[in-house]
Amino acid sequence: MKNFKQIYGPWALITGASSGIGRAMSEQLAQQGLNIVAVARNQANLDELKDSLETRFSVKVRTLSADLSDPQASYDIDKQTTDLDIGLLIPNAGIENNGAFIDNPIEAEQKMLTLNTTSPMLLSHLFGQRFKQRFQNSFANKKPSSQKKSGILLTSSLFGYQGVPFVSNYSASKAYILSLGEALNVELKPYGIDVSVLSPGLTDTAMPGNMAIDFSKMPITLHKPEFVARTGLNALGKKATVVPGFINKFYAWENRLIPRSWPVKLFGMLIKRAMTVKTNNVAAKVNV
């Protein structure tokens, strides 16, 4: 993995970093030697995470507390950050609903898509516009052109690369994401600001566990966090999207080689199969 605290330090700021993939993306910046900002909801999670990076790795945490589902929570940690020269950014929190889409309830719904969606397009926003400031200001101050480099990782999902039957609104918030990174790959380089999307198949956190579907059931591989999360951060700033696992792949790309509509499809009967529990009423809010 490239040096990312001479590309982007001195500061990383990761969302849902106590847990799963932000907590192994946290942990493998550290290690590096980059400080973070860890952003999550539950502060005793939050708590361990500091004591623990900050003892193995001897860097600094800074924690916050935060409800991404609102949509202030992003301004307020931009605002409670102001004092730090941040040039890592990545919007990790995430919940997924499933279900039949209109049995689930409506305010379970609105709030996946406002922390899926609106806290990712609302902290790229924000901290893109740190970013680029910081890019003129190191011309300015002629620095070496390592220091002018900020990064954003944005996380989406497998299934946001095509519709899908019993997690609708989950997978059409994950296309967001793609699409929105894909776009500010090329609309921020100018501004030394590299920008990727990962885009995780099935995960070994708490995630899944939670969900109403029997994963056994369908033809997919169990990732452990730390390879997504090192597969993600090795594709910052060399490509605008990345999916880990050889199979995850060719589920995410074979919408170029058969109608669009086929693996909608075959998804949909697939995920129907392995609900554990009738479609009615089944919505998961688990934290990423």
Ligand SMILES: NC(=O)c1ccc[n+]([C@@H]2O[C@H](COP(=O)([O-])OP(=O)(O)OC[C@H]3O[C@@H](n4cnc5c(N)ncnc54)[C@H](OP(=O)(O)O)[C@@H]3O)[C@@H](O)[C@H]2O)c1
Given for the second form:
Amino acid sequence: MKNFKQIYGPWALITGASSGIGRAMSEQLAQQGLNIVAVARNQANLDELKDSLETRFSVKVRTLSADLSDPQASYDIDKQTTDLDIGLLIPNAGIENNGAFIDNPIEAEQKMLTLNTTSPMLLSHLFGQRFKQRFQNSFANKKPSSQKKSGILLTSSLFGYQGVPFVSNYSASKAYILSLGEALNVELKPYGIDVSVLSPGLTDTAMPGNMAIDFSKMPITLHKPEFVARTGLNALGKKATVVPGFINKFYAWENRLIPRSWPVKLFGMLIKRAMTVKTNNVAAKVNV
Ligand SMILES: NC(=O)c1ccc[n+]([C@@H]2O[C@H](COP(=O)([O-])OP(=O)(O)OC[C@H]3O[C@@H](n4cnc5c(N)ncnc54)[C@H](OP(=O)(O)O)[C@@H]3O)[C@@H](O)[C@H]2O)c1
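Go ahead and give the structure of the form predicted in complex with the ligand, now that the form predicted alone is out.
Full complex below, order starting with the chain above.
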């Protein structure tokens, strides 16, 4: 891994830092000597992370307990960190709803949409402004070595590369992130801000375990969060988008070679077959 502390340090802010991919990123960055602002809802899990990182890597960790499905929380995080020189933002927290879209409670769909799209957008906007200012201030020094680059690493999903029936709103939320990040990668470059989008396939975290889908019935590979995190971090500053794993790359690229409707139907068929809870007969009869 490149020297993240030197390029983007001294502080990184990670949402969803207490578990899964976000936790693996927190550990890999702390190992490199970056101080971490760790955001999630459960304070006990954040405290455990703080203890672990501070003890093992001699870094500073600030924990912020926040529910990012409330838009105000993203503004609060910005305000609560103005005293820190943050150079790396990883708005990674996300959840996945699945099942027949119109049978799911609309409030749950709305909450997921805010967490998965509005929060990363707000944080990218608020911290993008800070990063631009940081770059311009350092530019005033006139020494090329003192110019401060920053980074934003967004978390999309392989499901963001096409609509996925029965995971419809989630896949749409991740398509938004993919598109936002691809565009910001170009738009923010003049301000010394590297933007990349990590699109994991199935990853061995708490998330897939909470879904009513038996992924063993699908032709996909399960990756470790450490591998996924490292792949994403390594892409920052090099690539606009990255999909970890060979088979996942194939799924993502196939959409560019064949009509878009084909992978949508394929995923719909696979998910329907793998769903462990049939939400109702209508879902089972949908012709995908
Ligand atoms: N695992 C996969 O197969 C997979 C595949 C593709 C993409 N992804 C994406 O990867 C990202 C990380 O997922 P993961 O698999 O690492 O999930 P995870 O292990 O379930 O971790 C989710 C993290 O987000 C936090 N979080 C959840 N809801 C939150 C809320 N409302 N406000 C603030 N924090 C919240 C959780 O902590 P609290 O519960 O304490 O809040 C936890 O730290 C997500 O954006 C997900 O969509 C995952």
